[in-house]
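Quick heads-up: it's one chain on its own, the form predicted alone, in structure tokens.
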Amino acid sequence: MNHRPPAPRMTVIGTGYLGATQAVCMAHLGFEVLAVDVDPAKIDALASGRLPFYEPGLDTLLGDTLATGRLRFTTDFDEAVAFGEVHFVCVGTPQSAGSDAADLRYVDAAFTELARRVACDALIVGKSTVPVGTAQRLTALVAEVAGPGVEVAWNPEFLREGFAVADTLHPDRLVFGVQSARAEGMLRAAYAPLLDEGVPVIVADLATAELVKVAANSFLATKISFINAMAEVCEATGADVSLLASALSYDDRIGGRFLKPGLGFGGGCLPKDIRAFRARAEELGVSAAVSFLHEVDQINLRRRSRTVDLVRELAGPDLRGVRVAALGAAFKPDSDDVRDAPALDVARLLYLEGASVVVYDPKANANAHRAYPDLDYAASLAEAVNEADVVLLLTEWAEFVSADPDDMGVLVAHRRIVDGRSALDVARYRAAGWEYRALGRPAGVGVARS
């Protein structure tokens, strides 16, 4: 006898990234969900099947999922709060203006407006990245709030932007940080689907679940400035990373993800996420623990100026009039967040020393143009490379690492090309006659043969 319970209506509280993908995706999954946020712009867009971002994948589903009248948005709280059994608060936790910290205000604004609305029996489950302990003090104001009764869960998110549609129906985890069986077993309830696929589930403490985002996310970003660190012993020594890395990448104890040398990472997450891990570290007194990360921080910043350095190796040392073809805004292919972009970031150095920058990006040219709109911004990857002096490879999009080298060849005013992501075709480059740079690799490398 299946003695599962029924499946909870829930809300999703925030419709930024994250939370527009979880009501999504639990909508495909085949339960009841109501979005809320306190931007009527967005809930509009989103109501009419129009996503704010661009996820691959996710605005079929999003219409696929209004049709069938599970997926529903609203402005209105009481209305979320009269719907739902459990509240997923998945708002954000941006980096504090003048601090590392994170800027809390969004999570503690969600719970107290449930707080204030929900009955006894209702759970509310954080899934936006906190500091340790956050979870802990939420539940003490909820209980101040809404009384004994309503329950906090944490359950952290994994997703990769390009990569969110799969990370949420397939994840490889999930991770319920709970006080009780029964916010255990409600949990259980709302994810059911993907433990009927066998997807593991590890069962943590609220301190244990909130430390597992940003441990993984440390981690992750320590294993990328391993790898940029090693490139400059490499610079300074004529040794070539992308070699050093491949050799690293059969020691099964290291392995080849995340070690590709290059320009380093950016967006919303891995840089925002080390420093808030270092500040709380700092208040909770065990910052001597985590110091290694300033400096994974600092590494990954100086692959930025360092490509800069490569763009005046080839075309001299005054960048002044020089103009540069900027391939790629976003931080990754297969998005359009550009928030702590190196691409971006890279571009705006170049202006700063006076080149002529043009950037051309497939979907992110939009938020580029409005985190900085003194740089130029081209419609096709032709435009960008026209006359240009010097090519920068920022992001490795499909559309710019198949490029053919020989039909770019005839539009650049000069052969000449910075691959800052370690992703070009280096022989096929040298062979159609460009002058190729990389971060890591000696000057000479890849040069064809006879």
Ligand code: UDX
Contents of the next structure:
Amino acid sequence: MNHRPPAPRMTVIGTGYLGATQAVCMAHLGFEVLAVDVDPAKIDALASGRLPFYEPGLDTLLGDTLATGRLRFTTDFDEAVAFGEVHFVCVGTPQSAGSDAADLRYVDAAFTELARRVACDALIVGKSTVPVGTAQRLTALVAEVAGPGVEVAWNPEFLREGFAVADTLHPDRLVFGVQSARAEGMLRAAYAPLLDEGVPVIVADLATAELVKVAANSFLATKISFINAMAEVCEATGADVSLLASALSYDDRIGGRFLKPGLGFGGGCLPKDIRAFRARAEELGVSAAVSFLHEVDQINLRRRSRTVDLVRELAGPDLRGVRVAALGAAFKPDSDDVRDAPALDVARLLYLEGASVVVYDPKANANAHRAYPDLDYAASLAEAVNEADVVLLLTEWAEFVSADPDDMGVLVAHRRIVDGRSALDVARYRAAGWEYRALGRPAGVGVARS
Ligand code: UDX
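I have the form predicted alone already, so could you send the form predicted in complex with the ligand?
Time for the whole complex; same chain goes first.
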């Protein structure tokens, strides 16, 4: 006999990358989902099957799930709250203006709005990344306003942009931060299809659940900055960081993932999460425990100015008037997200030095233009590299990695390239007569071994 509780109806609050993915994937798994957002333009787009951002595979799944009738969108908070038994809060927690701390105004507003309206026997589940201690504070806030049957849980999300659907439907693990067996049971019901497939679940207290996410992102950022710190040492010694990373990766204890040297990390998560963690640690009186994250941040930012140095190596010390083709604007391939994007930052630094910068990104041109309207934007790779004195690979889109160095060579003014992601086939570029530079690699790299 099956004792499983009936499938809960779900509300998703916030329809950004995280919320839209959660809503679509939960509906895909068979649940009834109503997603709510304060932005009518976003809701109109989603309700008519259009994603307001680029995420491979999610657009198709959105259309499919809308067609089932299980997924709906609204701007009406009352309607949404009345509908669901499990409410997933998926709003943003950006970096505060003027400080490193997380800006919790959207999370606070979502919990306040929910607490005011929610009926008994509901579970409010935070999925946003928050400073440790936030869920406890929100529990007190909810208890003041809502009835005793309303509980708070935390269920951090680990999805990567570009892989959001796969990461949500096949997560490495689920983390449930709960305060009662009842809340655990409700979360188990909400994720039953994944648990049935054997996805591991860690049931923890609220603080641990909040910390898992922040710790994971801190570890990943540290791993990237570790290899980029080694790149700095390589630059001082003539060693090759790509070979170094490859040699390290054979040690199972180290592993090769997140050990790719280059321009470093950006996006809406890693940079602001490590900064918010330091800010929170300071409040808790344990700043020494995570002070290394300051170095992680600094190493990461130094890669950007080093990339500008490589352009100077190729084009001369004075960059005024030098025509630069910046290939990539998104913080990583398969994304149109330009938040804290290393690529755009390098383009901006070159522009400030007087270079004439033309940016091209297959998906992120519009977002980049909104963020940096002073830069020039090209509609294609060919247009971007046309008459370029130096080409920079800044985001390793497949289109750039697979470009033919000979075809591109015909278009440029000078065959000079800076590979900011160590993603190109050095031997092919050198064979086609390009001067090649990459972060953490000697200038002659590829010659002896090609
Ligand atoms: C990250 C976490 O991976 C995810 O678990 C969390 O939920 C949100 O933050 P995301 O920001 O989508 O996901 O991107 P991710 O794929 O982790 O890449 C982050 C940045 O690191 C990118 O700018 C990428 O270019 C860079 N990176 C990644 C490297 O520079 N080297 C690497 O080896 C790996």
